[in-house]
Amino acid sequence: MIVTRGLTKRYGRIQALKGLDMEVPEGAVYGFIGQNGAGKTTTLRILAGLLRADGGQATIGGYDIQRHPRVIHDLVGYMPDFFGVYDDLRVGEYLEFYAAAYGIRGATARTLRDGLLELVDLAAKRDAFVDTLSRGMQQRLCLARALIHDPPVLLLDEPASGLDPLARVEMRELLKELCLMGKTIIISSHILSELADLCTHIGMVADGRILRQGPLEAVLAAARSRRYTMRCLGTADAAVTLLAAFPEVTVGEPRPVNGSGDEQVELVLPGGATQAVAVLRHLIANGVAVTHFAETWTNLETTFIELAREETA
């Protein structure tokens, strides 16, 4: 549904995007994750047709975003990380105003307005002034605005930014409902825990490039297969010394295990399971009493940090 190839963008001396390649399947909820300044907002603005790339290509639904701007306008609903609201408008008027921008007026606009307010749980606030809404309510109103023309693609830039814990839960539940409606959604965020139970796919971006992307479980599984926890009977000093035979293996500091006198060490094995077998055989053959050797569970945040460090190195 969404594809970019070699996307570049420069702001003066700052290279925001450095050949960004992205693939978002139709119907996916794509978590676009990275630190502030990684290039997330620039990418979304280019996809929304609000910013012109310096190089590369981007298509949505097969349509080039530069050659077919009107088609992209209809395909995409964009929710920026910072949005303007008209404080002198009531909530219902606000949505009718944006409906009119898409040529939707009269009874059709009013029906659409009421349906969207029901969807985002703001029906009771239809006659309230926009500036009286809480931050969370304004975020939901902005999402309703992005949905006003029923676009198949949603680009959401930090939708939970500035929200309190309850408002974040409400926003997450609303996004899950949109997933069930078959929307293709890109959600950018630097709060990685917010996306772990919501996204079907992720793209990890740092310094203007995609580090890794794909189905969520596949990306996590690839990282998990490289991380291992090893426990030794007694101290792990001998094991650490022997692991010097594998210079590509990253060895953590030995840590005590529940006051038992035993120690455990975290390992990162670039060679995955094949290398794990070789390491374990080497340790046992040299008399190390290994009591536990297994893959370590890896969460989204740990995976991103590791990949970002590798990219920096």
Second form
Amino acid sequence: MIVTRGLTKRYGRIQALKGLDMEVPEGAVYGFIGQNGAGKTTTLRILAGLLRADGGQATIGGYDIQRHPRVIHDLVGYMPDFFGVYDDLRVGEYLEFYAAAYGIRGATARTLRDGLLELVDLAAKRDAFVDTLSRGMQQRLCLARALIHDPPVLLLDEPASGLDPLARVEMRELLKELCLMGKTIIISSHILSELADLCTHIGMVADGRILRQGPLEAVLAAARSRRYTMRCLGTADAAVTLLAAFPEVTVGEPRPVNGSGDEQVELVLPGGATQAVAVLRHLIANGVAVTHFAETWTNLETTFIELAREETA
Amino acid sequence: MAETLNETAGQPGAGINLRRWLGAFLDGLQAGLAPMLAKEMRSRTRGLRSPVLLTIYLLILTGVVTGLLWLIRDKARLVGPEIGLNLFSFFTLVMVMLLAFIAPAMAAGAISGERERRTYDLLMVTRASAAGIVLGKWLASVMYLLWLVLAALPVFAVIYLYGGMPARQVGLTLIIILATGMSYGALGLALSAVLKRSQAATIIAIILVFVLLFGTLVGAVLQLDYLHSRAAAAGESYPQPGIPWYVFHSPLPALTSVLPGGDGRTAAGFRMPLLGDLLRDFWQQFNLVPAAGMTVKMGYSYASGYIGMGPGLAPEPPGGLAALPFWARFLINQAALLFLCLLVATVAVMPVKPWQISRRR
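Please supply the corresponding structure for the form predicted together with the partner chain (the preceding block corresponds to the form predicted on its own).
Every component of the complex follows; first up is the chain already shown.
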């Protein structure tokens, strides 16, 4: 549904995007994660038609975003990370205004307005002035605004930023409902726990490039297959010395296991399972008493931090 | 769905189809203009700002009229057309000055305010085109201007009771007042779109309005002085240039062509306060002062009613634009200024400029 190839963007001396390649399948909820300044917002603004890319190409639904901006406006609902509201409009009027800006008027606009206010749980606030709403309510109203023309694609830039924990939960529930409606959604965030139970796909961005992307489980599985925990009977010093034979393997500091006198070591094996077999065979052949050798459970956060460190190195 | 970077089959080709472009343009215009106009008018009728501004504006206008009536109460001896003529001239001058500053000041926050409120991006991702948004904002300011003019009509009516002003002159005066507000409002809008900060746009708009109102007249005199001094230094006769075109960006010369006493006197020889005296001195610089006792209104009588005041030189008979009355030249200038400002504002509002798109194709 959304494809970018070699997207580049420079702000003065800062190269924000350095050939970003992204693929988002139709109906996916794509978690776009990365640190502040990694290029998430720039990418989303380019996809929304608010910014011109210096190089590369981006298409949504097969339409080039530069050549068909009007089609892109119809296909995309965009929610920026920071946004304002018209403080002199009521909630209902606010949505009607944006409906009209998408060419939707009259009874259709009013029906859409009421349906969306129900969806975002703001029906009771229809006649309230927008500036009297809480931050969480304004976020939900902004999401309703992005949905007013029923776009198949949603670009949500940090939709839960600035929200209290309860409002975050409400926003997450709302996004789950949108997933069920079959929308293709890109959600950018630097709070990784927000995305783990929401996304079907993930794209990790750092320094203007995609580090990893694909189905969430596949990305996590690939990371897990690289990280191993090894426990030894007694100290792990001998094992650490023997692992010097594998210069590409990263070996952590030996740590005691629950006062048992045994020690455990974290290993990162770029060669994955094949290399794990070779390492284990080498240790046992040299008389190391290995009691446990298994993949380390990895969450999204750990995976991202590890990849970001590799990229920095 | 297999994703490719190829264009979807059956979608528009690379060639520009004029009809499709026009359709898209009108669609974007409609999507921007109607909702923006409705929203702006709704916003302007809410809150205290508009009623307070209107009250101050009407207090100034009624204060001016009442004060003038009080000042001339003995001289006038009851009523007469002279009182109406003078009141009308003075009232018009005050009204033009007020609207010349109110219109750009109100418009200077229109686009920059969207950026400051962070609502600009939300507008730019809709189907509303930049032209539609700009026109919607501008029309909303014009509507507000009309409201101000309509609100002042009762004061006009009081003056009209004294008589002395032909209906055509009243109509032309109102047109000049509106044209001033519309074009200066567009100037404020363009600055708002280009400068991005409302405060800077407002300050620069007010400075530019000063320049257009008075600076153009001063500039014309300085230009003439320079030409004369250069001719004197070269030992040549004084040149007789026409009135510079930029003078007609100020409504003051235009008003002299419709108001009685714009030449310093009314038909009955009654001196009009302020405007007539000021502009009389200005026109003298360009040999455009009527002969004493002649019942001449500047501009109307351009071809027949003025005498040369230069050192022994009669001015060339005017042709082309110069043959038009001053108010017509003013309207032409303001139309050009309006178009230019709206164009600049539209381009400045576009998130991706047309030349940036064509460069990437």
